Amino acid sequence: MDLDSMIVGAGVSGLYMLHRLRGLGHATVVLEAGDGIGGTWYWNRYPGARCDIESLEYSYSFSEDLQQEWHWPDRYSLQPDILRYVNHVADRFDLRRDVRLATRVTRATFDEVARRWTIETDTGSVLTATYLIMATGCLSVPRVPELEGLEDFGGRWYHTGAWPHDGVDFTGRRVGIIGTGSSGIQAIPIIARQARHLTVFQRTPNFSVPAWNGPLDPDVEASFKADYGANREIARRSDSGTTLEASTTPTHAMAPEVAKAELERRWAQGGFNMELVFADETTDANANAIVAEFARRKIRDRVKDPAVAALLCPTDHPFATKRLCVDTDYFETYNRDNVTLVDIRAEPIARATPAGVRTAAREVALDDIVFATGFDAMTGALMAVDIRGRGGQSLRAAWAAGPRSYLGLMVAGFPNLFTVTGPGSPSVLSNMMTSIEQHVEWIAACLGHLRDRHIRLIEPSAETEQRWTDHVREVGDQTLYPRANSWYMGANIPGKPRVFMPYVGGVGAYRTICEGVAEHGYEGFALAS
């Protein structure tokens, strides 16, 4: 099958990309590895899976009718509600007819003579397209650690990122969960209420702030929808891609009593408001330390056992330099009699056994093991496909020392290949919905520009790519983010280069840069007819 464009991934970005390319008159197909659409929200069905961006902002803005008619039940939406929404969008805009499910892309090769991509799949089908758009998501390749003896474990094991679609009943069972990042922090309170006993194996404690979640206030919903256009524009021009109020006052300009009151006010608001207390929170170590100690004090208030609270208090990284977690009753869960916390830095896991897990100090009897160990973030899904550009160069080889791109949108040596929210863009440091829409709309406008001028080829120069890669690193180095061994740095994957991958310059500033590139005739790109 010969196409104008091929999209890989039928999640939030792939579906919107399809909608926009149809508007250009492109013959387009979306290839999706899963048996259903939804991407992240199709796969992540673990107990408590919920978005950490507020519902009214974690939604498409391209259709006024859509955003007015849809009602979200909660302030922060559960996975089933988001998946229901994505399916509604697919039906409302008749997107399913161009989506091929249960089809995994294995290889994509650029033909320099034909100037087209040849795409191979695990079903044996081969397709060609002028443009290849990777909408594969930043958190879509689960990481299961190499736990010795796992094949001998006599119980069941699961990964939060590939959860059984018919659910799991932990009633009366002894469960162990490994990992206390976002998915673990969401799942632990739910599993604890089901299980006979829950053992949490924690290597690194994480900062987590309360969501204060509940049913969406009808007055809040009505007010937000009454001015949806203005609210969306605020989000697009903000640093975070949201309407959250960002402080413009640095710590040194705020009296101690004022700072304390502001910390409490932000805490009462909940969620990512705690990242925005001071203007210099992510750039000044002293400012960050004030927020970090405030968050640790709240942990000690929420956990009754001082020894357990101490284990749960992060001390090895600045506040929010790892993905800040947003929770409901996470720390309170450790007050339950049926929950045990094991510090695997002091007591490393040695292996799985037929009966459970053995640490350096004990054997823990388990019926089930849950891996909440995250993903090969940002590059994992792109590197999972054998992508070959000019001269047969592989993307894996090009990124052997870390990802390189221009704007997180394209890679030198790989003509007509676009990445939605790729490394080098704000992506995971923002409201993904805002960033996805910006990327999809930029790509669609670019392809419209090429069509109108009878141009068949676009590719960033190596020099432009180098300048942008250097800029991403320089901006990142001005912050505290590189001080944390986070998945932003690839630190959760053994052997992965330690490179700060997202662009931390802010959604609004990044959007302005992208707009300027387009307005100057796609400056930094080579165009050929």
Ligand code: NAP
The other form holds:
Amino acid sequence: MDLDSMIVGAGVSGLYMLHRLRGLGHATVVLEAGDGIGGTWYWNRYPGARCDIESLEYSYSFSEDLQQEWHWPDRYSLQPDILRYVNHVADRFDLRRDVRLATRVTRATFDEVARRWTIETDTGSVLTATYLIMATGCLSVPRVPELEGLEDFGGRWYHTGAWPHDGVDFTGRRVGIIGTGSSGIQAIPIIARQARHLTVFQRTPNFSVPAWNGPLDPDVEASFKADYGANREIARRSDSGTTLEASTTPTHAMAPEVAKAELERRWAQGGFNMELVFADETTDANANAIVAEFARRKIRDRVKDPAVAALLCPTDHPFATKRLCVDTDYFETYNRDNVTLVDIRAEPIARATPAGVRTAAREVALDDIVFATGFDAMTGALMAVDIRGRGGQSLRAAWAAGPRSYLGLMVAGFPNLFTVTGPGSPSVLSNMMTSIEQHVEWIAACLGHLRDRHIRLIEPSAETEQRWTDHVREVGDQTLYPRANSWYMGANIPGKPRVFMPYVGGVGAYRTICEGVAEHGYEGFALAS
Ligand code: FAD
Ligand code: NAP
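Write the structure block of the form predicted in complex with the named molecule for the protein whose form predicted alone appears above.
In what comes next, the whole complex appears, and the chain from above leads the way.
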């Protein structure tokens, strides 16, 4: 099958990309490995899976009718509600007919003579397309760490990112969960309520802030919708891709009493508001330490046993240099009689056994193990495909020392290949809906520009790519982010290069850069007809 464009992935990125490319008149197909659409919200069905961005903002903005008509039940949406929404969008815009499910792309090769991509899949089909758009997601390759003896474990085990579709009943069972990132922190309170006993195996404590979630207030909904367009524009021009109001005052300019009140005010607002207390919160270690200590004090307030509270207090990374967790009753869960916290830095897990898990200090009998151990983030899904550009060079080789790109959108040596929310763009540091829409719209406008001028080839120069890659690193180095062993740094995957992958210059500033590049005739890109 010969196409104008091929999209890989039917999450919120791929589906919107399809909609925009239809608008250009492109013959387009979306290939999706899963049996259904929705990406993240299709795969991550673990108990408590929920959005950390408010519902009114974690949604598409491209259709005024859609955003006005859709009603979100909660301030922060549950996974089934988001999945229902994505399915509604697919039906409303008649997207399904160009989506092929249960089809994994395994290889993509650029033919320099035909100037087209040849795409191979695990079903044996071969397609060709002028443009290849990878909408494969930043958090779509779940990672189960090596655990000796897992094959002999007599119970059931699951990864949060590949959860069974008919759910899991933990009633009466002894459950162990490994991992206390966002997924673990959401799942732990819910599993604890159902299980006979829950053992949490924690390697690194994490900062988490209450969501203060609840039903969406009808007055808030009405007033936000009354100005939906303006609110979206604020989000697009902000650092975070949201309408949350960021502080412009650095710590040293705030009197201690004012700072204290501000911390409490932000805490009461909940969620990512805590990242925005001081203008220098993620750039100045002293400013950050004030917020970190405030957050630790809140943990000590929430957890009754001081020894358990101490274990739950993060001390090895600055506040918000890992994606901040947004929780409902996470720390309070450790006040329950049926929950045990095991610090696996002090007593590492030695192996799984037929009856449970053995640590350096004890045997823990378990019926179920839940891995909330994260993903091979940002590069994992791209590197999983054998992508070959000019001269047969592979993306895996090009990125062996860490990802390189121009604007997180294209890679030198790989013409006509686009990455939605690729490394080198703000993506995972933001409300990803805002970043996804921006990328999709930029790519669609770019392809419209090429079509109108009968141009068939676009590719960044190696120099431009180097400059942008250096810029991404320099901006990252001006912040505290590289101090954390986060998945932003590739630190969660043994052997992965330690590189700060997203662009931390801010969603709005980044958008302006991308707009400038387009206005100047796609500056930094080589275009050929
Ligand atoms: P995805 O949703 O990851 O979709 C990519 C799709 O590509 C997947 O369906 C995958 O199966 C498919 N795919 C990958 N490789 C191939 C291949 N080789 N062949 C065929 N198909 C392939 N972001 C926020 O901003 N706020 C949140 O609160 C938030 N919560 C999250 C919660 C969880 C549990 C996770 C994992 C992520 C969360 N994110 C959140 C990030 C989230 O991934 C994005 O917001 C968004 O959903 C990404 O959409 P996407 O379409 O780009 O990627
Ligand atoms: P994660 O943040 O990478 O957390 C993984 C957890 O597993 C960490 O606590 C990690 O410990 C632990 N771990 C990993 N390997 C381990 C091992 N071998 N032994 C013991 N512990 C191990 O993954 P995640 O929680 O799935 O979240 C990933 C991202 O998805 C989030 O940061 C966020 O962007 C998104 N997400 C968002 C939400 C939301 O609130 N809406 C929910 C879920 C996910 P270390 O810290 O020591 O590595």
